[in-house]
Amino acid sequence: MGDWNRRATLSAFGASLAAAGVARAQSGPGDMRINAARLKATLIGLSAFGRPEGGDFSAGVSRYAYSEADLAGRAYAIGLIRAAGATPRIDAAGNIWARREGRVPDLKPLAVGSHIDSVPHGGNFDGALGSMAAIEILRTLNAENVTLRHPLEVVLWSNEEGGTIGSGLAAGILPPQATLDVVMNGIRRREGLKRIGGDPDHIADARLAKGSLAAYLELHIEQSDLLEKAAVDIGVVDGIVAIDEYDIDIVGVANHAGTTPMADRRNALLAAARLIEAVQEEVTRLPGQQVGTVGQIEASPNVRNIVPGRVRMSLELRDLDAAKIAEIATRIRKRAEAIAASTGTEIAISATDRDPPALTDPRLQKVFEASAAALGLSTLHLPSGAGHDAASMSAICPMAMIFVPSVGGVSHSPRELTTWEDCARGADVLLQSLLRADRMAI
């Protein structure tokens, strides 16, 4: 397992970013550090719920919402929380929280978290790292007998990987009936939610009153490889990107395959490839990290000897900045038309979802760069490509992120990995970030 220690450091391609934004400590360390063996082992423990069969810690996971795993990871990080000194307590959503009170009466609480539910045949770090780096600041903080002025709230939010349903529940910026209603992974999620001991039918009472919290804070693996690349420590994330999805229904002719000509053929595949490379051409044409992808596409009759007569896909396309994504899909509209008059058939496009985008708070990534430079560990502003619990938080209060490098950008998979010396760095961070924050006026 020798990729546990392995960094890959292309001193070129960082050198290349000194110019764009990666900042250089300056500094040494911070006197405050979590227990670095304590917290590996934490995420080895929670990682043998959902492990396959037979399968060691490199195996991945299958920790999806409401599962039998899922029940026994919570049941695992609960008696963590309880180890660490705090009462757990479940909310209609099915989020866990923990709160540690602090010195200053009527402080608004500063809160961290992150999710351990996974995707199927998922990895060990994608939102694990965040819940147990925050358990592990409760311990922290207990061994070196330090109360903070603001009371402390650790939060594990529930189902994060079915579309941030328990701090979007907590938000209130997600539909109750409409989000309970539906089935993922063979589990309704109104029963999913009794399961873990939520309450679907008071679900008002997880809601959160705006300005209810001081701020949110969120340590998670990056899940792409900019950081690697850079060879820097810690990510601070500008925002998490908004996301604009489509359907595409493209109509034409299903006809006999042998005896219809080419010239008079109304071939919606190929005008659904047509369009396919429509998309990659717009929506690399603009300087950016700006992406887009068909992720679904259906053809139909989908017979051998037919010509396609109708195709559906899916668009999304995501960014920081909501009006590039809206001018790009303008331009992709536009080549749309006039794919669908040299091919013969007709495209429609409709947008279905608009996330916007999900800012972070300008002191608080402050907060996070004065911190890793205390720690000596480099730091590089970058967007969040993927959704995160954090996003929702920014709908209640002041929040951040900070990412640790993925070691190939890979996640969402059992090869998903980050060093220990990675995530040891990410809690520190984050514990000298919620020192940093408790001592602000926020």
Second form
Protein chains: 2
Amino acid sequence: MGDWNRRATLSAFGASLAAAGVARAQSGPGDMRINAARLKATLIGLSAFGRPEGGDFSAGVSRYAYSEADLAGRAYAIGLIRAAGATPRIDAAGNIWARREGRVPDLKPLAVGSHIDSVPHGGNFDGALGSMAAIEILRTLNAENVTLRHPLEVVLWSNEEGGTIGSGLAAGILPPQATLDVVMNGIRRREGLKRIGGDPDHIADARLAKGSLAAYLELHIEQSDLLEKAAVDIGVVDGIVAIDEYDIDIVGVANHAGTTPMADRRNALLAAARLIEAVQEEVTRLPGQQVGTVGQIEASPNVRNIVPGRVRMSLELRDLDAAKIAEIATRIRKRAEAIAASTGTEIAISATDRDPPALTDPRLQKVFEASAAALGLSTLHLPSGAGHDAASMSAICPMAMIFVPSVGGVSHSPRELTTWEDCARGADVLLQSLLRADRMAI
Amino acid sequence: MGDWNRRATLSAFGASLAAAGVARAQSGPGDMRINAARLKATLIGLSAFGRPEGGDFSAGVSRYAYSEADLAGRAYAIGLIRAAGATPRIDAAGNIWARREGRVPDLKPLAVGSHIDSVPHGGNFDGALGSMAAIEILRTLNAENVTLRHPLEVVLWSNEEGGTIGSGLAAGILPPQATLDVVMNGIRRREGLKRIGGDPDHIADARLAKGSLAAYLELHIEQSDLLEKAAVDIGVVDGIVAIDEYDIDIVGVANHAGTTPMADRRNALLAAARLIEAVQEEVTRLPGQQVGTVGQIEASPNVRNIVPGRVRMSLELRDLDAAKIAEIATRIRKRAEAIAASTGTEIAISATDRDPPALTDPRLQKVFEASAAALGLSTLHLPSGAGHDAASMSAICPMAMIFVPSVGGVSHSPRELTTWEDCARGADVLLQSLLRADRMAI
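Coords for the form predicted together with another copy of the chain, given the form predicted alone:
Up next: the whole complex, starting with the chain shown before.
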């Protein structure tokens, strides 16, 4: 029995909702709730696809994009959509869409969704929760016999973990040729797309026109432990951080570790060490939530008894404020100049990728806050340090996201865990916010 | 045409020796000189074996132990020994010996030699110079019709670059089973030994009894640029440094680079960076010629967007004074404790190998000094930061070494270069020192 099961059984879950004072005395849109048991059942159902052989729910999933497990998970989701009376369609980028018509002509659709692919050796909640919650909202609206003013689009984006590929292609923010020729987890995306019913040769057909959606809302697990530490129910996301990527190349001179005096060395690894410390100092020098990471390092010739002649390493900087991380990069470049001089090396820092920040819509943030408050749930504003499909959608329409707590902040791991109570709370806030947004002029 | 050729042609070489005042007016042992042209010819001859296809002398050699090139180089050397009227024999450790009898009964042999294997992509002088000089001394003694008091043993050690394997086995300082099962450059030593005429099943037959040689003398290139910088002809080696090897294992927590706040990270690569800087500081804190090197580093998972959870790296410390590097290691361990605490990581530093220092014999140092002075050559005392077969021999008999300058201090590279003048000077000092040692009661 996994952690998930010890922490929250379904019966305990019902009791805790009651204890939280969620009453159903009156009838009205504010009283509408998703079916928590049904949501849990579909999350468990989805977890069967990509689960390691012989494992239980706690073993997590390897359901990376275009794999057999991804195909099976998508088929499962398509079945749920059909069972909810909607007609799934797959766009050229492999995204699964399901439309529920609205009652006011000419209003643009509201969209809710997430992704069902996972990283290799990932967990049961990242993407899966937002996806199953979106489908659960379809079912709830059916059960309550409610037709929104706007059409509703449920969308399950393809290949989020590869770098928000499905949503990025739909938003037109990825160069299709370069994107589709990448091989990841042993599968070229072009071939992968064909497998899942996409059409790489007509990828432009997946493009959404700017302004073609009224809004996009997404529920996701937090992937950090700010909510858990603060004992808060719902995170209202201020935005998805800008990510600036750099390659660092340090060239010194490889030389015999026994015969080269310390003073004569041009040690690329010593320069790398000083630069890693400088990154730490420059990132933490300013207040705020910015992060900077050297995650990858390769030394050459990487032999015990040779002074390293060359080191290549990665640098990424993230913050909601793109100017702030640009300033940090400038400071790091200055530090690198001094380090190169002190070590007799040459240091080149090349920008390789720049994802702008995706700020969430302030009106929709307020909608999330009001819905949570009405449900008796506490909220906290926070940035998303991870990328999400919602960031792609910000190029097309107003966008907003909420997070529910991750136990221990763990994600991208079989140990990834969000309690069933928190899953249901997030889905209820998403549903209520959708109903509120539907009444707004957006 | 390579550098070597531009720098020193044979005709210029003769002229420079004349300019150095090397006169042959008198006749006597002090006037005996090796044949510089013959030495050069055999060094060029040996360089053909392992030379990259289509390259010239300046392309260096890949003549690593037990390779086809090593076999061919050994056959060439054996041919030279036979041509010098000696009978080569190969011991169980693959070392090639050639004996020239002495005239005083019961004196133990004086030995001179080096190795002819190279590192992959190595140069034409490391080992080759000392080996060809030893054979040239055989030829010179023949030409001058001189019989020494002691027997003379010329020895070409097998597999020096793998870690003085041939000499280490002969000296009995390597554990044969563990040593012979190592695979390097794709060849298991046990199989390699069979290829070159050794006998891995009777490796103890290669053992030299302690005291079985009167002395061992070796000429080698410097592999650093102290002699070149000081414009000195001959380096008299004080000893071969102690080498202490450590493995460092740093365990932190791998986590999402976007969602893990800086303050919550347990970043193994940041700890590694601080430790690399600490090694630099602790090694250079004390005066002296000690060196310390982190040459190898592996981070895990080594992905751009994950905080590194684990780093493994190497550390080696070298100095003539074993106590000094032990003290430096103690200081590094203390620094590691503080770094582990500051980064939330665990750092384990494990000693994996300890080569004691090999001090050269003071009487033989004086012999080298006197011989050089008599030849009008300047000398400088220095330690050897690199390991040498002579270090193995120090377990058996009095041992001493001289170095000749390496242009730019380059070694283990095709660019390795010692001028032909310096090659001849070194061989002449070796010959004269052998003659002087032969007259001593050692």
